[in-house]
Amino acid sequence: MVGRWQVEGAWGVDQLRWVEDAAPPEPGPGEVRLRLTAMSLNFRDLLMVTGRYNPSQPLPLVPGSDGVGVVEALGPGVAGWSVGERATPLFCVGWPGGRLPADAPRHALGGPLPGLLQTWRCLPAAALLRPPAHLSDAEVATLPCAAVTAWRALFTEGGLRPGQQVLVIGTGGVSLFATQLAVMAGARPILVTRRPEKAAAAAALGAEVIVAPSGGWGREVRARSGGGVDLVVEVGGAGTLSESLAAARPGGTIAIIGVLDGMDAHLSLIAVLMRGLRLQGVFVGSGEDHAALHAALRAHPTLRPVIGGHHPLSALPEALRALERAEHLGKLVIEAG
């Protein structure tokens, strides 16, 4: 297969079409052409393809924000890269470092910019990083969105320190990376899941696991943590935010990342005010965050991404449906083959 997947005409997984490319694109000034070897899926990709993320996004759209590839060609003016090197793009190609730019969402791969679920992609050389050499292509492909988000939530925004306690919700990609990184940092992760069949695997990563199929787990987390956790990695959104507020210690931080359980939340400001809680939005992370994550993984080579399944690029629609069923643990990887 040589080409790209794109959503055409209308939103929906069944609107994905494979478009053949006659020849690879030529990189422009300052660009590098990557031949993609592996990609991974995020819940954001499903929201994007189905029109729930940004219904006003122009079509056609090539989805996919995470991947890794081999440098095939260099555009005019590119220095520091050689043909044959392995490279992974930043999720937000216009955010090299520092504070979140006001226009950062405009520079995200897989919407609004064309994504990585294709054979080739020309990208700014400044938006590429050399991944850790000990990780496979499949493992590297899981990092740009989920792992970088977890890194920024824990360290850049959360200031996590050894001995602190972190609440992690569910067993998706961000949550499992947050668990592993918290253990790496000497913190104590407490993970809440509605799926008892995944509890043992989550515990094996170093988390204390609470199986809570219904509400009310926020108070249980507060009791088990001795008065509340220092940081909550909040991926659920509207459906879990009230429990996260209950689980946090006075002065704790809620890192708001995802909307798996809804986008519009009823928020009790009394709980926020009286307990001095900090609500911090996290939009993935910068190039500096991504590079810092790579450095940590090089220093801790036993920390490996959890991969819950592999799919060929030809089976992208089936992979997205598997993502929606959420029967896997960790990340789903797409391999170009």
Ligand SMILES: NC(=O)c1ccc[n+]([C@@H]2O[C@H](COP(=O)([O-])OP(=O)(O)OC[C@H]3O[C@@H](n4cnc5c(N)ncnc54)[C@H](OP(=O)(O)O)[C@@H]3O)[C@@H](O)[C@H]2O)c1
The other form holds:
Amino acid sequence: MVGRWQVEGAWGVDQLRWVEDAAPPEPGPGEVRLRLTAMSLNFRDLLMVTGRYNPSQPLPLVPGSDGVGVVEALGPGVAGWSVGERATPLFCVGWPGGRLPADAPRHALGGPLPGLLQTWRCLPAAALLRPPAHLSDAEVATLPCAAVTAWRALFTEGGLRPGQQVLVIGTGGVSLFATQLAVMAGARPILVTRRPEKAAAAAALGAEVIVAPSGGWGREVRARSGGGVDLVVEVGGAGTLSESLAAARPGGTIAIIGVLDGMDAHLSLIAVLMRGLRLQGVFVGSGEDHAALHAALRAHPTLRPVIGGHHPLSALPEALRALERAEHLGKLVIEAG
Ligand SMILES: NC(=O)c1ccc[n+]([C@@H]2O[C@H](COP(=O)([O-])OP(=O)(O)OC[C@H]3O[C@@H](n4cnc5c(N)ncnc54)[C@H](OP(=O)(O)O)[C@@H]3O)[C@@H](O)[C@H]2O)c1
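Follow the form predicted on its own with the form predicted together with this ligand, if you could.
Complete assembly follows, chain above in first position.
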């Protein structure tokens, strides 16, 4: 089976079609052709496939933000890569480093650019990194979107320091990476989950866990942290923002990342100004963030991505439905087979 998954005609998991490719694509000047070996799913991919991320995005679209593969061919002018090496693409192929460029969202894989849920993908050599050698393909494939976002929220934007307290919401990809990286940095994560059955696994990663199936946890986090957390990794969006505001200490930062519970939030400006809160938007991260994450993982080889399930590429629709049920911990991996 060689080819690609694409959303055709209309949005929806049911609109995904497998299209066979007769031959691999030829890499253009400066490009490398990867044969993908493992990918992972993000909530973003589900939003994209169901048309909730950007309904005006043209179809067909190959989804998939994250992956890793083997270099199979080099286009004209490519130096520094050899056939047979392992490589992982930046999620945002047009953002090597520095400040967020205004057009960064236009250079994201899996929408608007064709994604990685396919056999082959030609990409600019400058948008590829060598992953840490000790990580498996499945582990490397979990990093480009969720882990880089957690890295940027905690360190590049959040300036996290040892001893500080971090609130994370839920047990998905971004949140468990934020938990693990906070522990690595000597900070104290407090994690809120809706599901009691996930509490023990989250605690084993080093988080203090609060089980709260239906909200109302912001004040409890503030009390347990002795006056509020320094940083909130806010992945819930509309449904959790007021809790996050309540959980932060005066002068604390809310890293605005996700929309798991709605995109259009009511915001109490009084709470923000009276308590001097900082709202910091985070759009994944740059190549520099991705490389810094790799360096940290090389230095801390016991920090391994939490993989909550493996699915074959042939079963992508079922894997996306599993992601939506949110019964797993961490990341769902797609194996190319
Ligand atoms: N800004 C960016 O650059 C960026 C980058 C990556 C992701 N994101 C966004 O961040 C969010 C998380 O992404 P992800 O890929 O980590 O998601 P994910 O892996 O699918 O995480 C899902 C987990 O979040 C919790 N959850 C699900 N629905 C929820 C709800 N309605 N309210 C509260 N918690 C809920 C659940 O944990 P429990 O069962 O434990 O409660 C669930 O297991 C998404 O909105 C995604 O689009 C943004």
